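Quick heads-up: it's one chain on its own, the form predicted on its own, in structure tokens.
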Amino acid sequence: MELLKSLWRICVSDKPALVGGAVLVIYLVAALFGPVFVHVGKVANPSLAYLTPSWRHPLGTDFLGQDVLSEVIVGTRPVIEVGLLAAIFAVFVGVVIGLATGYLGGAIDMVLMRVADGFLTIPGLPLVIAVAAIIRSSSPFILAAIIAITAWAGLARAVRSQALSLRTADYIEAAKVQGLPLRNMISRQLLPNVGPYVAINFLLTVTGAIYAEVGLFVLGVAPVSGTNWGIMINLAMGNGALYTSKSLLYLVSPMAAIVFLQVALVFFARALDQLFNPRLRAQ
């Protein structure tokens, strides 16, 4: 509740984060309930295609006469979802070969860690669309899984250095007499030292996956499945959004959407930042 308290504070002096919190809000709030209360209709309807922005439809209608900010609400769901998938997946296994082969060091060090450079100098975008293209599934947990595949690797690398640097600590050092387990050497001693870092990093990652994840669809990597922005995007190009002015819009709006998203993490990355580092916050 403190630490609550403390980010609260934060976000109020610094209007940036405050925004940045805000806007996450939203977007939280149309995942959650946007599909409930907003629906996108499955029949086609020419007579109302490419409308321009009005009041009924605030951002216009698609080449099959559907509402584009309706679409837009009912697409942020699958994209915020999967976007966190990915970065718990990644964070998880990144935080515990980091810690694992930062403490433990040897064999396991040196065998875990030439596995994360080799997964650093492979270009992640294109393995993620490799395996998405072998795969072929819209699943949630799927496409997640197949986006950590690259993103744990730099985090690993980044863990195991705090952890070296902990290891020798004067209070690592008395839990080792205490004959402390492993498993609670790591999670109580060495986990809470690198969580702050942890939790910056966790949203930077959600940002990287959701680029990811939009990227799969509008490739036509991913199956279509449902509405969400990659596939507007992918079905907006199609349909001639580059070459007319008339699916411009419902072209726009998702780009609109992610790069508001993306803004708004980033911004609340600072708040964070300063709630676990007290000497940003003086400054």
Given for the second form:
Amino acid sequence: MELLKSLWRICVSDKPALVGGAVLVIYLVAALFGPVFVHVGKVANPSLAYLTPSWRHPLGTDFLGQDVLSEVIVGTRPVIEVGLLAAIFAVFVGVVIGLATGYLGGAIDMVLMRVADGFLTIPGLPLVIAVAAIIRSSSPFILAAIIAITAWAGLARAVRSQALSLRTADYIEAAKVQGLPLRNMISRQLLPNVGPYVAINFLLTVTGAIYAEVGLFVLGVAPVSGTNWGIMINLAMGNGALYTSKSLLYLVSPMAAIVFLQVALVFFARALDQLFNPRLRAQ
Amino acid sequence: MISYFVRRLVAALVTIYAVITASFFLVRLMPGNPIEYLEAQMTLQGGMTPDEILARVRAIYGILPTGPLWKQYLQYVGNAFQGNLGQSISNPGHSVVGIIAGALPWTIFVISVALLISFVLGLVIGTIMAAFKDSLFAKVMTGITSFLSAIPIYLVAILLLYFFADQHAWFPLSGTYTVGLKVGFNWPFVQSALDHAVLPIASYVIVGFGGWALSMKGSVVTILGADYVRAAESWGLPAGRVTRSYVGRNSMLPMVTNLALSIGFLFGGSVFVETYFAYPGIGYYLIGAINSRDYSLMMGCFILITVAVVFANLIVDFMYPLVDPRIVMPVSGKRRVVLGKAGQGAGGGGPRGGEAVGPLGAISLVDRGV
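Okay, that's the form predicted on its own, but what's the structure of the form predicted together with its partner chain?
Everything in the complex follows now, all chains and molecules, and the chain you saw is the first one.
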């Protein structure tokens, strides 16, 4: 509660963060309830194709005669779903490995950190693309897992260095003397101290995951079926959106949806940053 | 000192070995893997005996899929280390390595120019932002850089293509140089190659320089607040000397670390940039191979992108001691404390000075590399 109050205070003084938070809420509502109210027909209606914006179709229609605004709204859920899932997977793995290696040290630390270094070195996107191209699945769980393959390593390294410095803290020594089990040490003693850092990184991982996920659909590496922003851009480009000004709105709308969401996430992350780092506020 | 270089080299080789192993796993063991896919496809087409099919699979992937698995694995790894990544399926008669050898230089050319421009631009802007923290410039730049670093590169590429190559034909739509020009060091060719590279380079720079500016700003702000800078100023050292030797060099340390990370990010972006600008570099072939189900070419592109990035990282690692000699000549604990107090040791300890940048600054480049 106290935390929420200071978050609100920070948001009020930092307008971009407030706007970011508000935009995020709108996206979440669209993702949760959008498909309930808005529907995208499956039947093509060429007579309605490429209509200019009107009250009925605020963003016009696409090459199949479907309402672009409805498509953007319906496309919100799959994008946010995969973004959140991938971030949950990546943050979970990153935090567990970071805490375990930082706290335990020794051979486990050596091996896992070399693995993390490897994942940090190899370019993530080509790996994700290669794996996704062979698996060819549009299931959100599998897509999220593929994206998370490379996303955990940076966080694991950062959490590890925090755990390393916590290991010698007095209250950890005290907990050790009491003989608390490892699970308790990690989840009750160490985790709350890296929590803030993890929260900020969670949001940033979501932006990275959305970037990668939409990218997979834009390139047509993930199967083109259903409606999401990446598929919209892919189809718009495939139907010559660059060369006919008629379909510009169809191409630009999903792009704008992505940009607004990403910017909102970054700005909101800044508010969290200030919330957990009082020193930043003082500066 | 030698041990530092040896350790880095071994780590790089192990990473490459791990990537080749992973790609064997993908090609051979994944459900619905490329080799089974190819066999099934050729069986469907008919007109080939099972032996012919096996021979063809062997020609393309370099392994005989009927042997014991460990033998296939050794064959695959052995081939890869000898520079044999098999034959391309969609370009009959061309080896995967041959195709990539023609494509990789273009990608490296565009990426290194883009990296250089965004690095320098980011450093300059970031330093100005830190030095004049409350100026209008700093405020406007903070907004612009946070906005730009949130935009996916494929959107920038599409918009640039739309405005500068399609609507106004200021730059060419596709290719690396005008067909028919004599390749070599002559002005028409160089001019044409630059002309074709402008928009791809601009795409990387637009999404890239903001991250550099923000982390440089964070780094400089931290260093400016350090005691040894205040001490240097109070000794009456000339401002130029303080800026160069005390602030400049120390705030560069995290930048060099980021350099290594951002190379992988740039190669990732090349997939989008080269696809949209139809710029036949390695990212273009990676996506082209996927769309034509040419899995041998796809895995080849993936492996060679990784090798290129690993070696680029190795070069950065080898150059790191130039910026931070402590990494190869660790001083003893006692001496380090004394030095830290005297004012020469950045942040009084660890070789990498980036810890104090704050989570947003330090991690943003890593994250975008997803």
